[in-house]
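Encoded as structure tokens, the following chain is the form predicted alone, with no partner shown.
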Amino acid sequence: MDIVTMKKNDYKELMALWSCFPGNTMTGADSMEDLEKFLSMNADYCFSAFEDERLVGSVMAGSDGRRGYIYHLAVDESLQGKGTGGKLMDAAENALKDAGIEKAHLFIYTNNTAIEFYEKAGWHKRSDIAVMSKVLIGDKYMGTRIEE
């Protein structure tokens, strides 16, 4: 297995895979142009895995300057519990560690049954802070789960 600095031109597998998870509401910030995007400031921390050419897995990190923020791990059906997970998670949390993060978050839907990966992971849950958001263009995010 190979883990690569994610590339653009892996987008229709990367949504392809991402789109197989139960629970991961796709939105207007996973087109094509938000990606380049995101990939533009945050390259060094978004990682593919490939095994035999296909693509099996990838996470996205980004950085503010001031904290990490883990995006999109999603791994191959076929290889989940085979470390495929933590290889991708160890690049992102490494790149971040190079790069002066101290610390990272992810969100995640609390019926999400990774939750217990992560927590394997060195990962904790926190109780004392809560997420808000606030949708901020109509119809570029629809499909978001705006209840939660």
Ligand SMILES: CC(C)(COP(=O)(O)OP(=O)(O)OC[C@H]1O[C@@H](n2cnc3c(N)ncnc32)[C@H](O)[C@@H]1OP(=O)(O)O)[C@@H](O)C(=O)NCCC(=O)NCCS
Second form
Amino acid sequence: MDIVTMKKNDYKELMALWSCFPGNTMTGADSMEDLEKFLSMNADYCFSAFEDERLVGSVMAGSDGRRGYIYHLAVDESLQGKGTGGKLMDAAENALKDAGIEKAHLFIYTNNTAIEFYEKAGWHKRSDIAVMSKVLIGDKYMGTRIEE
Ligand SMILES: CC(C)(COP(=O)(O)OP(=O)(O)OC[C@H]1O[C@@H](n2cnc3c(N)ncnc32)[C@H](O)[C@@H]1OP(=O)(O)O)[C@@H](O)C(=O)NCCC(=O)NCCS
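Shown: the form predicted alone; wanted: the form predicted together with the ligand:
Below is the whole assembly, all chains and molecules, this chain first.
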């Protein structure tokens, strides 16, 4: 298993991976141009996992300079439970730490069993914060969940 920094050229494979999981909602922020823009600002924090040259996992992390954020963590179903998710998260968290980021956040659907994965990795679920969202560019929205 090789963990390497994410490349925009892997966009098709990444989209195919992310689209497998309802917990990874694809939205208007997931076009190739958006990925390229995100990577231009956060290249150091985004990783892909390859097994025999096949893309089998990903994590995108970003920093606003103050806090870190985690997006699109996914591991191919056939390879889950073998430590790849943990390695991807270690890579993203270490990269954020190296940049001096003290704390990171992520959004996850309340019914996603991956909450247990994150808890085992040291994350804690907040009960004191609610997420609020507003669609700013309506025609860009193409998510699969209306509440997202
Ligand atoms: C979450 C995910 C990335 C974990 O990847 P993985 O490679 O299977 O994780 P690991 O093998 O490193 O697992 C580490 C530990 O977490 C546990 N774990 C992993 N996924 C879990 C899940 N969905 N529910 C409960 N526990 C889970 C593993 O059993 C393991 O426990 P152990 O250390 O006691 O053996 C993977 O299940 C996945 O792609 N899920 C679908 C996409 C998704 O929902 N992503 C999160 C969006 S926010």
